[in-house]
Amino acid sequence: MEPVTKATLQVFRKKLSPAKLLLPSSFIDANEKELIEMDFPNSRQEAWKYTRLNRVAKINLESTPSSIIDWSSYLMVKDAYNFVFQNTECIYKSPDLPKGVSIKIGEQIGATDWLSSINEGHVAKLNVAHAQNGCVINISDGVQVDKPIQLIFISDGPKQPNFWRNQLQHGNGAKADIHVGYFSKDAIDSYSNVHWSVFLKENSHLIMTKIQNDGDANYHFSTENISQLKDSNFTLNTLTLDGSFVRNDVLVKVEGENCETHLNGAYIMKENQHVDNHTTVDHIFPNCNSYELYKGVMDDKSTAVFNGKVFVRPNAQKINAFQSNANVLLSNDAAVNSKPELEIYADDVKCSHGSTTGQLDEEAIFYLRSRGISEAAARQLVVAAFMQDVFLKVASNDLKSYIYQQLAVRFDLYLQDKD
């Protein structure tokens, strides 16, 4: 494989147009005399050892507009309160929100309204110096959102750069189910790169929920950073149904006592697909709880990497952090690369970590298909009885079934050669 060459990042941006969003002078003045010293990294640095950028180097972006499509359809439940981008257009919002939830969308949002924020790696810098579009949302203290607000991302056409960034403020005792759903329509060699901010205030409870379902040779890169203040509950569930190329970065702030996070992530893949899962929980205050439960289905030539750390600091007495990684290989081809890390630095602490590869239980299959179930049933029902208990970390039941039907059509569409 050819290296990357210095300045290859130099000559992607050329295709890029400048930030729509109004950001404030001092996020893009430093993050561009920082970018422009930038090239794509390569496998000698560790965080990208396992993710070869190569492919994305290479690819012409070129904005082009597309009509309006069916955004109905790409609707992960149908009861929220919807926001909808087709490339760099909001395309439908929600008329009516409720008391004490704000949304601003693109152009709305002035300098003021973005709260200082990490920018760190190459895939956020990019994001600041070519936002096109996003939102701001505001939750009030004390408010309890009857019902999910859920964000739909799609990316139309080929060679379609999109630029998203968010964020959320959560207030004082607030309570909300984020949904957001990232899809693609024809994008081949596309580049999707979308970055959110969210702030937990103390007290504060926030469950959101990921849904990565791109079809086609899109790259996509999806960039949390979150903090949370004191007694705040926070989970973030990842779910990767289907996508060609896919990176994600967590890393959450624990920054006031008493505080849980938790951190789910399912990924199936197939083919030549490729997803990369980087996550870090860095505990500053003592008496806190991070859970992370990756899990992972591979099948033909498809690759994956977990790399989860987390940092007790040395104040930070009496955490319990607990990560586990384990994925299931039904083909010879497929590979994972999973390497959990735990950073501590003080001595009152409960922390601890696994990963496990391996292939599906043949003794489980052997049984079912001796009470008269096809192999291909009998292999669906086992994948689907190991990624179950992170499926059910997603407290809404109208989401769970939606993730279900979209399994059912995978497992259909890669399981029925197998008798």
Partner chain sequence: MITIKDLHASIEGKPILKGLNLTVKAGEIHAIMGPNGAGKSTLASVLAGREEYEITQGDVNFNGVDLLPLSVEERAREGLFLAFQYPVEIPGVSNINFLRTALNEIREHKGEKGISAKDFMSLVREKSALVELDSKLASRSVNEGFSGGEKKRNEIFQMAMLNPILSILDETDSGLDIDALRIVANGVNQLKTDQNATIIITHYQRLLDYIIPDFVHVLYDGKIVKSGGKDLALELEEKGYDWIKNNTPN
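For comparison with the form predicted alone, please write out the form predicted in complex with the partner chain.
Left out here are the partners and the other molecules; the chain alone remains.
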């Protein structure tokens, strides 16, 4: 007999430790009560229609001791202010930080350090209930951070649960490039749940590039809630290079005039991997632009979901919102469910969306091979060319090289797998 529905989420939580991070009572009070009433959503719920949680619900999470790792091998770029988390521990902290930047880790974070936060749905609520570690970054007004701040999160061991919670407050006129990398080691039925709240103050400029490179059987849930005040410019690059199950929920609330929002995504999936990108851009104020570009390459029996929602509230006139999702299927068994949603309540706006799904141009591959280029290199060239407009949005050249290098490894492996 299957357990009665409400029990599943509670069974799943049974061995999870309560939150170790000190969170404000405004986060916690209602959360537990609501969570106890909840279950894993099923496919009748629109937001989870194509992302089944049956397998997640069945895993038995249990914390295991961490192994000794060479954290430096996980750094995507060398020249950065680095912070490395391995399961519940922060195993490396940059010894220096530029003036005007503070980063508190784990126990250093007090309840009053957390600003308001949106915690809707079971993923975000689980994060509040079980957050073990994370960071609170404050970048002061007018600070231009000279090097990227790079945060690496490593899930280590089978059945390992990880709940990381982070916050970034970006001061007036501040400018920064943040790299976030997610990795796993020896993961089997492991589970990562990471939450980010990001606040951009006036006239600030922020690029966040998120690399999801979970090689093993790790279930990865990522939530980003972003708030933008007037004249700010925000870019989020979500690059899913590897991972058996990835769900990204991005919500951007544009809470001031004259803002620019860029959401870019690339996903390269194989085998039975699944990636789901849910994005919402909520235009509350007039005179803003948002641009969304997600591209995917799908092989074997992998599946992808793209759901991009744009709200334009009644007073938000003169909005330009563009959205595009393009996919290439490398196999007959791969599938993509792509769904744009526009809800427009203002009358003087320009919004567009487009979605395409096709195949890699075999004639192009033949052409390149006929000049002496190996099949692996030809495929990689054509895939990289297809993905290029997303990769070009990544600010740091070092990080771009890292991405291309990962791609090269991936496509050589891809061919060896087939032989």
